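Shown next as structure tokens: one chain only, the form predicted alone.
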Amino acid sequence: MNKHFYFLAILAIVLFSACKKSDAPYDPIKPAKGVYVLSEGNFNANNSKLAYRDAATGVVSGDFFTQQNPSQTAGLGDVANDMLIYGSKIYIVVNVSSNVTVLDAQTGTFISRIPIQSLGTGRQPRYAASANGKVYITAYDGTVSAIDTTSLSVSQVIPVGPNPEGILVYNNKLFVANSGGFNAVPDSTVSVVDLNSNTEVARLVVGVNPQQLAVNSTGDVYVTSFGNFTSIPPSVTVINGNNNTVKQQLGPNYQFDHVRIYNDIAYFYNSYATTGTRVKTYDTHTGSVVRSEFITDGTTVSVVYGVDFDADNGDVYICDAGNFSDPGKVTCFSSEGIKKFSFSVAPGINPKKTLFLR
């Protein structure tokens, strides 16, 4: 009898544990094994770099791409502009080289280079977003390329506005910032692309020369714009991503050309020293300033060139381009704006994007 009771008790525990596990609303985020840092390099210098910092040891490999791929003698390419991890791969957008370089996310080893070209002419890809088994790439020829992540080839080219820059996915739609930066008069629109049909369904008027986009949990899309560099300053416009309408333009205290959002807090900054180096935080639900200066301990960042977040602990990684010619660095801050550590990405110049390997 005792044996039967013991067996039933063990079975009940196993079943309870199994149900409890399957009923969990989400899997906890794994602590980062390491951090990838993309440095764009200098224009026409073919000196883009991918660095890697091991989270356990703090050891930094400044030219991790070459270290892992000695057979790729041409290096990473000319002006690496953006990267993302999707599935088991890293997709790196290389602007002047006009390709997307694909690596194994766990090892950094080379898989493929996908040309972003038309009739042998580079289309100058810029930024990336992913959804539904596709990676979407903006390109300066006024298009978004859909890359099939199985075949690693461009499956469709979607027309949008002139010289698109930033891109994001929300509610099965692409939002694309059309800068028109190569035109005599910059553009002022965001294209909305329905991913069911891969066609543009709306074009919304925002600030002059729009650059970057970020979305909060309720679908408010924040768009930052450069302006015209003289009489029109940078600006921030808010779009309702659920119904494709413009909600508002933030006031004169929000002259920022870049934005990132984490836990519904927007981090606004300018990417050039001439327009200021602070990071301003803003609650996207209450519409109020959290801190006019995110950094609270007096740490200096020469040029805020990129802001990213470790979802495991809320740490904020700020890329510092320095003087745009010497190797840059990355500083990790707590969510309270206190420096935890920093590291050089030498020989990387102009670091602008960090990703977390888990």
Given for the second form:
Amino acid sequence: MNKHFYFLAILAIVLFSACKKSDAPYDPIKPAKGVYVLSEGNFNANNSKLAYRDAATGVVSGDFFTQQNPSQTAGLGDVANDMLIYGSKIYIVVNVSSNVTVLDAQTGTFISRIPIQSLGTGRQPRYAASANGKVYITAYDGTVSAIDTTSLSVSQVIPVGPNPEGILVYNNKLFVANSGGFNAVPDSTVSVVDLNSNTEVARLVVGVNPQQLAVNSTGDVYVTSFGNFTSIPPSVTVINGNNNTVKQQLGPNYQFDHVRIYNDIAYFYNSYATTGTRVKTYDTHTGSVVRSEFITDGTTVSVVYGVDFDADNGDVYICDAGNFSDPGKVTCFSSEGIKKFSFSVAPGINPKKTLFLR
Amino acid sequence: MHHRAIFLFHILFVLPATGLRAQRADTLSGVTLLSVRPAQPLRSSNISITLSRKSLAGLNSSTVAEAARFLPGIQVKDYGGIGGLKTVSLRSLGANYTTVLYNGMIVSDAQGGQIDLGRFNLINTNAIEYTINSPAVTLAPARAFANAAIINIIPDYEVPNGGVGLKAGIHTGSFGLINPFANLQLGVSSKTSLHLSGDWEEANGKYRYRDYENGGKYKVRTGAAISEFRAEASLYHKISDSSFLLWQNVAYHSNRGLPGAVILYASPAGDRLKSTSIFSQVQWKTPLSKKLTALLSAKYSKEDKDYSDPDYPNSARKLENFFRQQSLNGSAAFEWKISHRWGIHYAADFIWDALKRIDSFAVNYPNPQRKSLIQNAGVNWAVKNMRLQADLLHNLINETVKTGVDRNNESRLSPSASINVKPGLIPLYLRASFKYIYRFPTFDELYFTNIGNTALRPEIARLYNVGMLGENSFRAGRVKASWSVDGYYQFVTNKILAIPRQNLFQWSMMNVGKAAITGMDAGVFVSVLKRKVILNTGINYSFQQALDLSDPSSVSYRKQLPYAAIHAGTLRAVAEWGRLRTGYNLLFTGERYRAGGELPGDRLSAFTTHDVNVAYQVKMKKSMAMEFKAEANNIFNRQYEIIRYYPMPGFNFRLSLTVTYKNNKSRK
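So the form predicted alone is up there; where is the form predicted in complex with its partner chain?
Now the complete complex, all chains and molecules, led by this one.
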């Protein structure tokens, strides 16, 4: 009887903490052993790179993928756009080579390359999100491919809007930003896909050419849009992720095309801007600005190309694409916006995504 | 990023011969309408090389682009395969600094400034005249004086005395090539002749290349099939010994697949390009007095370029870029031979260029029109041991657009001068030259959707060259050698580069580049006559340090420019014995880098290719002859690239059969 009680208690604690990921004191996160940084490379140059920085030594291996997999002589491929760690594996979305490359998260060893294609033609995958043993991949041909993580193959293809970009999972639903960026008039919608039926259940209107999404702990989904580069500026729209309705647009002080949320603080930035605000932080509960410029010590970042967070200590890792042809670098800031350290990801060009290995 | 891919495509879209002994053996039978200069005139104050028809035949080349590889200082950017685009650049300046002339008249491309020399085949080419800074003959349109490198394609207008000349044949070979051709020269009267030529080429474009993903295996390059058609109809009327009237009409059409760069782990692209161009040009050369000659010319040309991407992920599942260019120009050039020492030349060209985008995906394309007035005035001075030439070129440009704001008028003055001195009694000559060039932005750089920048200014290039050349003969004239060495320095500022612009997703063109290019081109050409064998050999070597000075904070600062090799060289050898002719060609390109910064991952290894050819002539009747020719290229099957991820073919071959019929009594 006692044995069962202890077992149930432990089970309760584990389940309880799994449901409340954002509630840090109840869910101790191990410090990162190191960080992975994914770099896009140049268009049609087949030079995407995966770098790894060891947290203890600070040593950076710029071409970690080739170092760990010397038989993969050609490298990752063309324009690796996004990646995530799910379970024991890393899933890298390679946009122009049109595949998802799967590596062992602990060692970086190559496991498999999953083509994201339709009838032999690449779908051109973009971003990934994970849930329920599946990794969901948006692709420019207007689809979301569900990769089954046990068989490492595409189990289902879900049609959404045109040229989808960012994707996130909330409340057993997928929220997908339909950019429509390849059309003369871009799209301005977000598709909501119910993961029980794997079909689209709602399409909401947001800003023009939506790109990225982020959600806070109460279900507010923030969607950032590019605009049309001439008359319509970038914008931020907030969606109620619980009942699939549009709540509000944040107005002209929030002209940003990318957003990340950590601890319910939104980090807004423009991914191609070389001047102006680098990152603006905003409290998603009170609706007020935390800092109009996140960086407080005057550190320069030429182009904010990616923002990621170390859930262990709240550090903010900002990827700097520089002039888009020289190798890029990553700077780690404390949550107060003070630079802690920075490192080059050479030979990686256009670093975009940072992941933490624990 | 996707508009950039199409724009990058648009950017892409532009021994010393045989020695004097062989030049005599090379005399063309019948009458040549357009005189061919000696292979390397010693008194030329600028580099000047002519490749005659015989030399061209020995180069294992089927188009002017391939033959251009053997011109000193020239680099050909080849995107692979028989249909791959080929553009030509002098000393790392870029394809925009090369002017292409067809029999003395400009072949223009205001849209991209890059002529694809693969569209001019060698079947109907009598010679290629290559000069730097100034055209070989100063009686020329003003625009011929405007650029750094001038390649003049001289068509084959040989006319038997008042008779008929017919040449017909077929090429076949690797890549599934079938290329029948015919060329008819008709002496309509004793002074007038008609020239008709045509050829049609089909190739599946397939070839094996080493798989980038799996080095031990091979893949086949697909999606590169090409279908081409060329035709020319021209009329020549000789008014007197010093004047003529020439009317040329040329048509070209091609439909080709453009597989693009090899993308790892992905299927090949199905992009296609259809080009159709026609031009009609008239030249009238006439003496106005005993000392004054005029060359009046006019030209109209129209070119359609229809590019399509069938995998473009828009709602139509296709992207099309259909551009139509038209150009009209008139030129009046005068040469005044004041005395046997002095001469003055002046030319004025008026040019109208218009570009329209006519596909259904175009949104607000400004349809620019440009009117240019270009004038060149120059002076020649020659005494026994010295030749001097000085020119002043003026460019006046006015541009208007259908939507948007018109650019301001541009006016620029560019000087140039050159000198050739023979300091002693031996055949050794020294030469020096300088030239300032304003390279005006092309329509693509100014207006291309989301990337063009209408505030662009012209690039400025300052070119300096010093050289030495000479010739010697041995063994009672049976061995002739001519040689040249030229050192140069080129400084380019306001270079137009594609860079990311503030708050814009796509890249933009800006005048932020700067480059300093220093180098040397050296060549030796030997011609030997022994018993009945004529042997001609030419070797070129070039050394180049092309440094990027654009951005001191970048890794590319003071490093070699992309694709600029430090060492490069060519070797050509042709041996003739009676009816048999064999040749061997070698091309060497040293290490270079795909991108700036000389980073190890960007390095492209050095490569050497070897080609051989053999031709045999059979005399059938008094007036008919037949020639069989076999060419084997890259005989050691070297796997190489000129541009990263655009693999070049390994071993490939071409066979030709040509029949000529001449109704005249000349020798040969």
